[in-house]
Ligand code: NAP
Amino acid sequence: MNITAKTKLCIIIGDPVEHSLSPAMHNAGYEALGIDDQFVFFGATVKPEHLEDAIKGFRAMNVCGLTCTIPHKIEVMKYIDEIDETAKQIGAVNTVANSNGTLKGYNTDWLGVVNSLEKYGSIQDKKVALIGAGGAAHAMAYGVLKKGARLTIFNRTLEKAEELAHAMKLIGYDAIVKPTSELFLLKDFDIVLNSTSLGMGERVNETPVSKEYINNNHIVFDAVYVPFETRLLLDAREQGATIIHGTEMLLHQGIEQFKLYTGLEAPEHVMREALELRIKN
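Throw up the structure of that chain alone, the form predicted alone, no partners.
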């Protein structure tokens, strides 16, 4: 890297954020394109109670790009100037671009989901089970519904699942709501999406789905990407299911972010290699 006082800052914020591979992925892309003197990407832990102050700080520092991960994807919408229409419909923002002092929010997570799933065929009319109803779930729900899937949202707190279903209803999409106590119904689904944080950090040995509910007809997609193979994905592999690692969502949403922050096409193969290298090490 060739960082100077002219280098533009791009930051990922979350709590926790130490596990994030976004800095390695984006910085590898900058270096490959020879723009690592123009952009640098790093992470910063921001507690929920400090989010508003953090956004004020980013404005003052004229930060170029802001990536939001758990738990800021919804709350950040209160503190920025504009929100892209798709992000409004999703109800969550994971990407904030600074354009001449105006902070505009976008959501690239849904593309990370759809682009990863469609490698295995059309999502049209597929029965999709979404576990969780937080910020990441909003993007997953929007993405699969936009592509014509039949969605059921499973969540421990039904109220949150109903709020997500209602948000999708407002933009013309229907979803069914079920408690997680009914995950035994998964045998009738084609795709299982985990949007919860189970499987990472202190809960690394936990899974949102009992192994017995997974079969070899499923595509199982976990948004968690550290560790590379979560307990959910290990169980799914043993059951013969097709698995999609969270790194795929991270990569494809990051490619869209890269364009928003730099105005350039992202070097996908370089960014993928950077992710794989970090995970293996």
Given for the second form:
Amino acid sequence: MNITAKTKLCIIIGDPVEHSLSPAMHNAGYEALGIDDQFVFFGATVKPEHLEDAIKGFRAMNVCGLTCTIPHKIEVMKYIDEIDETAKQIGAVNTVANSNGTLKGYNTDWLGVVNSLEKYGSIQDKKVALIGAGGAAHAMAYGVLKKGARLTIFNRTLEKAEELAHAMKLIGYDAIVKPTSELFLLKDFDIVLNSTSLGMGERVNETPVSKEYINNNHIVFDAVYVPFETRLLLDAREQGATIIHGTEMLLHQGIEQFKLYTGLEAPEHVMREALELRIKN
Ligand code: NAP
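And the form predicted together with the ligand, for comparison with the form predicted alone?
The next block holds the full complex; its first chain is the one shown before.
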């Protein structure tokens, strides 16, 4: 690292934030492009009650880029100067870029979803089953609907799925809602997205979908990225489906951020390697 007094600061804020892989991913990108004297990326735990003060501090210090994770993606919108139209529609900001003192908010989470999926072809008119209805589901639902897919949301708590469908309806998109007891319907879908937390932590051996419902026509994309290959993805691989790891969502939202912070194309390969290295070890 070649940090000097001229080096610009990029920060991820959250509570907690220690688990974040964004610093490793972005710093690997800076190093690969030989701009690690110009940019450095680190993390800061910011409690919700300190968010306003933190943003004032970042503004005063002319911080170049601010990545927001749980629980700040909605509240941060109160304290910045501009919000781009897509982030307004989604109702959440995960990226704040400082342009000559103006703090502008963006949402790159949905691009993390779409750019990962579109590597395997267009998603226009594809039948997409989204399992889960929390924060990650919001970015997934918005992304696939914006790209013209036909969406069904399956969730354990049906009301949460209905709330998500309603939020999409308010911005002009239709989605069908089903309970997870109807996941046997998956055979009629092209793409299966998991946005539940099943498959990680204490539930590492669990999967949201019985293996028998997955077939070799499916693309199965898991938002969970620790472990690198979840029970769901292992099952899907065995069934002959195309699989997309959760790291791809993380990577592609980060690639869009990298462009907003540095103005440069991100070195995708290097940033993927940095993420996978951290997750697999
Ligand atoms: P969240 O808002 O808490 O939502 C959790 C979802 O999981 C809800 O739909 C919940 O259903 C469901 N769920 C939890 N436990 C369940 C269980 N035992 N059985 C069935 N459903 C269950 O969480 P989130 O922020 O959306 O995050 C979800 C996952 O996505 C996490 O693993 C997170 O790490 C990952 N993620 C990945 C990325 C990426 O870039 N790859 C980005 C964001 C998040 P109910 O509504 O019924 O409670």
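Numbering follows the first chain given and starts at 1. As the structure is a prediction and not an experimental result, all values here were calculated from the model.
- Regarding the hinge between rigid parts between the two forms, the matching entry from V128, L233, L250, T196 is L250.
- Superposition of the larger rigid part on its C-alpha atoms leaves the smaller part rotated by 21 degrees between the two forms.
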